[in-house]
Amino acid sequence: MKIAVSASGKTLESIMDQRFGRAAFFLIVDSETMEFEAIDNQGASSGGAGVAGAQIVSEHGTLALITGNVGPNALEVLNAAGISICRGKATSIRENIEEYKRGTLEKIDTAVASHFGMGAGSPK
């Protein structure tokens, strides 16, 4: 299964980025083989970063996303694409994938306030 993870770097040892839309990279990981592809998040510095990130993730055929926080517009796009969203931990991508496979990550059902990753708002 393909799992997307918001990432601070381009390796499985990189730390998961708590921000979804503003993450520097997305790692698309095959949970069975641990093969992965690192994707630059081209929308990280633009308006609508969450929606752009959600489109990137969905275009790569992922069934799950591990991240820290998701805004309302991104949540809507991810839900429409049928992507399950889980709250990861501030550890490596590899460790987050293992936690996901064990079923220990919390499911994200609600969004944070708009522009939360830019220092505005607080979790809903």
The other form holds:
Amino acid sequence: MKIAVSASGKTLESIMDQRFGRAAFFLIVDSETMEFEAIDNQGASSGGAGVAGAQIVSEHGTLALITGNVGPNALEVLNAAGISICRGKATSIRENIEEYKRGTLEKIDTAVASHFGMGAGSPK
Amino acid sequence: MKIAVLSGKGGTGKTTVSASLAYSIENSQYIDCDVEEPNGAIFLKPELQKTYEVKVPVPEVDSSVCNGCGKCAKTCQFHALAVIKDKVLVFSEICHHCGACLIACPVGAIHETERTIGMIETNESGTFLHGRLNIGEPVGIPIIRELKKRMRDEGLVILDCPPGASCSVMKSVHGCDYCILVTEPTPFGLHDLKIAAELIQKMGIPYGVIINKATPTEKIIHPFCAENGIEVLLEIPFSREIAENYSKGILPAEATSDWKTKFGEVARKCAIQGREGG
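Having looked at the form predicted on its own, could you now put up the form predicted together with its partner chain?
Next comes the full complex, and the chain you just saw is listed first.
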């Protein structure tokens, strides 16, 4: 099955990006073969980044998304597309996929505030 | 004569200056373009009697006509539309009302509907106007546009601009004859003054500076203005009396006739330079 991961780089060793819409790349990984495709997130620097990111991820036929947080607009699109969302960790894409397969990642079903990934949410 | 008052940095005294100018010149028109936090009314105390809603067009999709082709979502530069499983999701709060999705739709499934984003309030005579953007709305430009439609062609018009140097400031300043850049003698004041000055220079509008909270020994704003040939129109001192009045909603020009005269002189000077520049 295809899993999308928000990523700070273009390889399986890249670190997962905690932000969804503002991530530099999306890695679309086949969880059986670990083959992957890296997509440049064109929407990262413009308005409506969450909507654009969710549209890209859904167009690649993914069934799951691993990321840190999603905003309200992205959540609505991802839910409409039937993509399940899991909270990944700040480790490599490969390790996040392994954890997903073991079922140890927590599900995300609520959004953070708009523009959280642009610094709108203060770190605790 | 249209004079825009801006600053870059927030809290430097744009509203103090704008409202003082409007207070000092009879029959002038004051327009508060800071639609996110309009507060000129606190000083000028108008009787607001007319209210106009500001509406913007946003797309609505007829799902019985839509074929789910996704061209609308690809066309939208603001990602206000997504097409998932042949269904269009509209995020109208991030729509910029350009209408491109209507043109892009090959089957005519999209039409426009109206959404209220805020309002304009004025006094009976139309000498005081302000706009108010509803809480949670991201784009105030359509409200500024509606305010500026009601600008008078004759007499003095003062536009109290939003802070910053982005779209809403440009929209407020555009078409004005002269700009007053209000600043304060701090590194923050200077930093943002430079940005505002660069913007106004690019827009080709003559401008001068008013230093608020000025001290006799300040060496931050004066050197910058001297180096760049920018006129310092007025200095409002860092004074307890002015601050106390401010805290009660009383303008310097309202407290003493001396300040009223000074602001009157500034307005006349701006008017002359604005004409020369234009």
